[in-house]
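Single chain ahead, written as structure tokens, the form predicted on its own.
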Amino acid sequence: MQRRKLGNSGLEVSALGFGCMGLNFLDGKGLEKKDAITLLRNAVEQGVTFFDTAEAYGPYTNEEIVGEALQPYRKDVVIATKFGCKDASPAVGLDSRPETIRAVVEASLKRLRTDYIDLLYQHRVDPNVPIEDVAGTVQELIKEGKVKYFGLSEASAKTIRKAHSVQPVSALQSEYSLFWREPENEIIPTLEELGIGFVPFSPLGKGFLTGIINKKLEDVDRRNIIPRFSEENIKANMVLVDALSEIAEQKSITTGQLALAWLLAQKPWIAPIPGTTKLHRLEENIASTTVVLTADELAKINTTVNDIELVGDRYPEFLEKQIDR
């Protein structure tokens, strides 16, 4: 697969990443342990090098998969994980504390069964705890060798520029799609000014773009609590992927494929993570890396999405409070 540069950090990932938090997480079907573990290894064969977990999906489990499965390739991957939320869960609260990110550090390490983590991300901005500090705990880290990058997510530009010069930025992640397009406006400008590499979480839109949701979620799903996914919102934001799927349908490709290859065409530093818990959705997804939309396509996109009004917020309100502005 091809590989990308996040930025001018120098951390080269593959264009296309693994956001492994709906393996035992996101939407109540979760794999069983060692079928989670072979489909990461699958991913890793077919060219995967980046891998997205954190300690706040499980919690902690997911760390514990992760580390199993990619140890045997510790050397040729990138695993980035998450520290930030009070007692792991983003519903308890944000913790940013110096010695909360050391302890979460630790812990870390030793359920990925590594003794570096390759990027490190500030789950969400906490806003009791300066930026500056955050960056500065990073930045020790990183001269212990226990953390080679430093990322944010979620963050504002005002944030990513103080935290930016404490401890170079090397990655944002945060959501993008032809489902949620608002960090084209402020947030693509700064980190292309800065060279930061942006990693789209969500890039299919949490699944919506695939086309396969077009009713009520099931009552275990965890996307019930995102007001974009109530059974009316999906209702009425289907105009969307029945217009993306005429233009993919025209280029003989699936909606989803459509969706990433729009996002990595926007900018040679985006490495988007799209998740899954099925074989044959990592190998279509893994395809998008070798579509390629012309102008004019990419054009067509664009004019049929911002004539498009989606509707929903992308957050239940408690998650909401705890986005960056």
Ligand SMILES: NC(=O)c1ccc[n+]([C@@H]2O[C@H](COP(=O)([O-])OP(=O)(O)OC[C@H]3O[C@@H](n4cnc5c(N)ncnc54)[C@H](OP(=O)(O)O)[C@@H]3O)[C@@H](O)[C@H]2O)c1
Given for the second form:
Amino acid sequence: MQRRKLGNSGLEVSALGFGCMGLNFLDGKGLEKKDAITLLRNAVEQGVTFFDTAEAYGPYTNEEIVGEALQPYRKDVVIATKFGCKDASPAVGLDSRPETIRAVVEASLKRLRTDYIDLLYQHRVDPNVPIEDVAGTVQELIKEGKVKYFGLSEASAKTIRKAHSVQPVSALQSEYSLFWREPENEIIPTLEELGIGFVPFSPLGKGFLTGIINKKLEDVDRRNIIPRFSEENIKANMVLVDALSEIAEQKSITTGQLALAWLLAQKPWIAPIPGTTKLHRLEENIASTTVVLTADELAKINTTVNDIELVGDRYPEFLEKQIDR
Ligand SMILES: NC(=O)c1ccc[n+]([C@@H]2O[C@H](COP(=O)([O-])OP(=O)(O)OC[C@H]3O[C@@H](n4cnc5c(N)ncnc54)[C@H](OP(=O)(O)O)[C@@H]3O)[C@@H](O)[C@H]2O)c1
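Can I get the form predicted in complex with the ligand as well, since the one above is the form predicted on its own?
Next comes the full complex, this chain leading.
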């Protein structure tokens, strides 16, 4: 698979990474550990070198899966993980105090079966801890060799600048897809100016853009807390998927591939991290890296999306409050 450089930092990853959260965390069911490990190893064999996890996924168990799966390939892959939730749970709150960051990193290193984390993100900006202190703590960890690169997630342009002035930020991981285009306003220009890479999370709109979610989700599904995934909003937002499907069909690709190829076409320093629990979908997603969208096709997608008003917030109130503004 082609590789991409995440900004000016020197960090190079496969154009498409693998978002590991859903392996045991998204739809409330997930895979058996051994099956998740097999899938991740398959991803490596197919050229994926960029894997995304967090202590909060599970909590903890996702990092354990990733650590075991990637141990034989450690030097050939980039492992990204995150700190910043109180008790490893966004529902409990945020905690980026320097002593917590250090403790989380030590625990993550053990679960990930490694002595360094390639890319360490702050999961959410903690309003109670100055970002300069967070950046300074990560800088110390980099000097100690425990961390290679520093990242932020869902940080505002102002916070990105402040953090970057203390310790260069290599990547921002925030939601970005045809289902959520807010980063185009201020974030992407800021990243471009500062030479920071962008890792869009939920690049398939948490599955919605592929067309697989067309009715009420099962009760165990974690996406039920998201207003966009209420039964009526799913129904209303299907107009987007229908419009994208038409364009995808004309190109003989799937709607999911269209969504990923569109992201890859936005900037050469963007590396999306779709997640899946299925081998055939992993292969389908990887194939999106060879899809070339022409300027006319990109313009058509933009016009189509701009004409559609999506309904429902992307986060429930308690999670929206944790977004840095
Ligand atoms: N920083 C943050 O705060 C944050 C927040 C959310 C996510 N993330 C990261 O981003 C990663 C990806 O985000 P996400 O899991 O929320 O959403 P996503 O990658 O946009 O979508 C995942 C969903 O799409 C389905 N899917 C994947 N490929 C498909 C295909 N080709 N056809 C049909 N369905 C397909 C998966 O179902 P199956 O498993 O059934 O295939 C799953 O339900 C996560 O794993 C996590 O690492 C980070």
